[in-house]
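First comes one chain, alone, set out as structure tokens in the form predicted alone.
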Amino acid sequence: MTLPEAFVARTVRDLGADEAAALCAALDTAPAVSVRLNPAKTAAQGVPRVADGAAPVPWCAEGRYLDSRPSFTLDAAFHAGAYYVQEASSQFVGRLVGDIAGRRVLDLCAAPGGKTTLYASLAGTEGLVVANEIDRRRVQALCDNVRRWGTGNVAVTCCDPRTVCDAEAWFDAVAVDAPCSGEGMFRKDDEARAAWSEGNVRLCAARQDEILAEAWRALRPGGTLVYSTCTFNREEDEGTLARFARSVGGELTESDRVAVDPAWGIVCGREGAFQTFRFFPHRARGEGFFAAVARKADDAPGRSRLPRGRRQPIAAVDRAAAAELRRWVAEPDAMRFGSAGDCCYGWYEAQAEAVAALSSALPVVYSGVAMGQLFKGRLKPDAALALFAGMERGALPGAELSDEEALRYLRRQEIDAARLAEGMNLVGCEGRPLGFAKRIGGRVNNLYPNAWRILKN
């Protein structure tokens, strides 16, 4: 499909006729593969056949180019959860949001949870990511990806940003991923060419306005904001930025300098307060990308407050109950334990307040770590429990499949009983924790859930 014949006469306009020319015609070239790895898997069970020897994403210490597109569906270890297919020039926005390890970072436009998951390796176990998604359709996708990135110190929300961002001054650090026209997706969708207008730049800016108004309040003075798009042009970018500037005004001052090597080909530059970085995807190894960093003043105003919590979703666990959790846990004295509905649940304890804190206030639709049921006393697990990266792998037998074996066992097709105890297992390839499954006799039930299973041949 060809470019919008309006987006080529903006991009001349803005670029001149030689810059103009070179990003349209490296828009028609084939997209880079690249991903990320997850450091809290990778460190214990080594880097994934598909990204072993892979050249490494400069700006990202995680991030690997793959020299071609796999069948990321087929393979075991994207299901473990041990990297996230994440787009390389996004990956930048792990060096803006500076050191956030211990603190709480709002992604505030989150779903499907690439930025997300980045942001909850950064963040540690004491740390904790709020993701907020608006549309309910694309929030439970997002819900699986961090269950799948297993790092225990993310809270999923599914409101607008008006409401999560009534967790007023609550934030060390806003990310903002903003809803836009798409243009740097050119390369990669021809949808996002169909669907581009001028109309919707307009419409898509205007939105930006109120996100990054709501964004301000939910940050802590002294705290960093993080915007994004996926877009070219200047009235979603630089234009966006400089109206939030004229609105917050002295309230906005620089962040610490982002050092950028000028071998990446990323086109540095400032806005008002704001360092600004645009990913070229002829210049730079990426695609089309546009990010930029800022401070809120330190003597800004600004009281850190949540709203008032209307319920009390979670609620605490017997002693009896909490020793059957604690042994599934490789940490326990670093974890809190409770339920909400009829699951059990564990979090980090840094964080444990906090998220019962933001619970009763905000519609939090996943946090921490889902543990399972207990029945009798016992602990029947969450899948999610095995894509912990602080599960207990010592308290249930384990189960190592082949390649084959687990792509039977993803498509929740029968597996071989002789492979397991009986009783509950952990099933798993090479050394990569997938699910559980229990042997009864000659018979294997096979409990990966019905909604994750591959359906592709």
Ligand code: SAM
The other form holds:
Amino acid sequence: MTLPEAFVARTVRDLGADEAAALCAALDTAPAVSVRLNPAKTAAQGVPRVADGAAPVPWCAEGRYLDSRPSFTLDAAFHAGAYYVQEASSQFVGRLVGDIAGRRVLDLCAAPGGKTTLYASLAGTEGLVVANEIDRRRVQALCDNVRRWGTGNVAVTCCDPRTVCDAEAWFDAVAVDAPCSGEGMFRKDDEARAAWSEGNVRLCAARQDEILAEAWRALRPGGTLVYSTCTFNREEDEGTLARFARSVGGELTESDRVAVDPAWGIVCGREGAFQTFRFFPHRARGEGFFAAVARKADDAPGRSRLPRGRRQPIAAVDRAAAAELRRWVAEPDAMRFGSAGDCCYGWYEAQAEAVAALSSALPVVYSGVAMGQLFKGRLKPDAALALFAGMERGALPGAELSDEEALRYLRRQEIDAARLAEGMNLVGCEGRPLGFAKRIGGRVNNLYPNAWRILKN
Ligand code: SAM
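Mind giving me the form predicted in complex with this ligand, seeing as the form predicted alone was just shown?
Next comes the full complex, and the chain you just saw is listed first.
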């Protein structure tokens, strides 16, 4: 499909004829394929086969370019959360957000969760990432990816930015990966070309203005604001930042300088206090992307507060229940346990209070790690627990499956009982857990969730 004429004309206006011609030519070439490794599931187990020997993404320590596009659906390591299939340019935001270990981060436009999982790895077990998605239809994929990543330090909310940003001055960093006209997707996606129009560019820009205004409320003084789009036009990139900067005036200030190696091909610039970074597919190895970073001034007004809670969905568990739950995690002293509905959860202690406060104030749909249900004092584990990097592997017998058996398991087909101990087992492949299965005599009850089952042959 040819590029929309009005897009080409706008690009010539924005970039000049030569740059626009080079960009448009690159949009007709094949996109690069890349993944980002999960440090919590590759440090001990090693790099998954799919990325073995793959070239590194220069701006992201965990990023890897693959030579071709494998079937990720048929790779057990993908289902174990060993990596996320993420476009290389997007991985750059990890450099912008700064040192967020132990910090609270709001990922305001989060689904399906590529950047959420990146921030979760950077925030570590003492930090918290609140991943918000406005669209109910997209929040399920976000929750699934968060569970699969298994860091246990994410809370997912599903609401309008106006609601979640009522957590005023509560976050050390806020990331706005804004809905945009998606010109950077033109290389991958004909639908993005078909959907493009001048009207949509204007609509997206207006929406971005609204989202940034909300994001600003949620950011504490001194905190970092990261803005990104996957589009090239200035109206949604520098234009949005300039309109935003005018609206907040002196409250906006520069962040620490982000070092970029010229060999990476990223076009660095400035828009007022923002450092800006443009990824053009004819210059950098990745898809079209725009990212920017600035800070809220230390003396900007803002007092940290959450909206008044109306209900507390998290209940404490009694000592016996806590003792049973503690058995299932590798660092029980670093965690707190509770229940919501009929499911027990674990949260890292460092942010447990924050998650409880947030859950009473906002529509949190998932947080920490879902551990499962208690029956007569014994835990019937949730599939999310198997994927949790902090699970205690010695809590139950483990069964290592071959690639072929792992696929049978992931399809919810029968697996060979001989490999399993009697009772509940943690099953995995290449040392990475995939889920639970229960052997009863010669039969195996495959407990992989139906909703996650592989349907593809
Ligand atoms: N950050 C995600 C990732 O890395 O996987 C991609 C986010 S995508 C570029 C933008 C998201 O913004 C979409 O999930 C979309 O549903 C959401 N969105 C759409 N309209 C919105 C609005 N008015 N306010 C906030 N988010 C919105």
